[in-house]
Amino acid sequence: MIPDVFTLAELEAVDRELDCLVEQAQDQTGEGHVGPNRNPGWLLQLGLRSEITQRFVRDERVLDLISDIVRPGVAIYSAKLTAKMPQSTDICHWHQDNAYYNAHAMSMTRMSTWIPLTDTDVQNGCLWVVPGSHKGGVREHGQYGGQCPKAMGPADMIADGAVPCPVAAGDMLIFSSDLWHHSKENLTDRIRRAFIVSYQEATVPRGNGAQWKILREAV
């Protein structure tokens, strides 16, 4: 967890922009998201959607924080908005991001950044992780329902050593795309949003379709 990366004013501006983008998606699909089998309030391809979201995914402060790990060079793999609606019982089962990402591009240093737009805790669906689980490689995933199309197990799966990661607005979680993680229900009356950007080394020649873009050249 990296504290104080963004100001509250910056997050409020991004949140307002996301309101507009979600409304546009609702006009287009009637469901508030893009593509089949997704969840209310979710949006994909944020790095392509507007000038504000494009600036956010290439923020130099974030790139400085990850450039010693994601190397040589830094490229964007994908960016998306995940949301938990107020009083939602939907959960995202235990999974590893690379169980999805490896189908498009293989990376040795891919990392995900998890940026909440408001304070998150166990009441509104903060992330839970298993520290050190990224060292075991990608496990088999199947279809178990919930917010995530593929997962490591059903809703009652027990992950030994799991810990919650409450994150204040302005702070950021960064983690390996092999790390086990999931999130539970939102038991509050406010939506919980997280802006997720995944980065990989610039020497990997592709990412998730048109979202792939080199942000820092390999040297």
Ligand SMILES: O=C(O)CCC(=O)C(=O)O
Second form
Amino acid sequence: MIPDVFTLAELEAVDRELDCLVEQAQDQTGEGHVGPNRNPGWLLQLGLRSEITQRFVRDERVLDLISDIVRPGVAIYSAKLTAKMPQSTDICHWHQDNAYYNAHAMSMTRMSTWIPLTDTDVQNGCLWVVPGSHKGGVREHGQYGGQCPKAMGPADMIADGAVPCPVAAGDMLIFSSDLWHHSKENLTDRIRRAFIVSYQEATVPRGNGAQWKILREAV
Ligand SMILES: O=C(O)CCC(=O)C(=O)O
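Now the other one: the form predicted in complex with the named molecule, given that the block above is the form predicted alone.
Shown next: the complete complex, the earlier chain at its head.
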């Protein structure tokens, strides 16, 4: 968990932009997201959507934080907005991002970042993780429904050492894309939004389709 990366003013500007982008997507699909079978309030391919979201996913402060591990060079694998609507019972089951990502491209260093747009805690569906779980490789994933369709098991699966990660707006989480994580319901009256941006070494020649882009050349 890295404290104080973004100012609240920066996050508010991004949040306002997301209001517009979600509304546009609603106009296109009538469902508040792009493509079939996705979740209310979610937006995929954020890095391709607007100048403001493009700038956000290539933020030099974040690239500086990951570049000791994600190297040589840094490329974006994918970026999305996740959301939990007020009083939502939607949950995202235990999974590893690489269970999805490795189908598109293998990476030795891939990391995911989780950047909340509001303060998060167990009441509004913060992320839960199992520290150290990235060391065991990618496990088999099945289908359990919920917001994250491929999972190792349901959110109430007993995962030894699982801890909630309450993260305030302005702070961020950075973790291996092999790390086990999940999130539960939002029991509050306010939407909970977060960016998930994943990065990999620039020498892997592809990511998730058109979202892949080299942000720092390998030297
Ligand atoms: O933001 C969340 O609630 C979790 C979503 C997540 O882990 C994912 O989409 O990979």
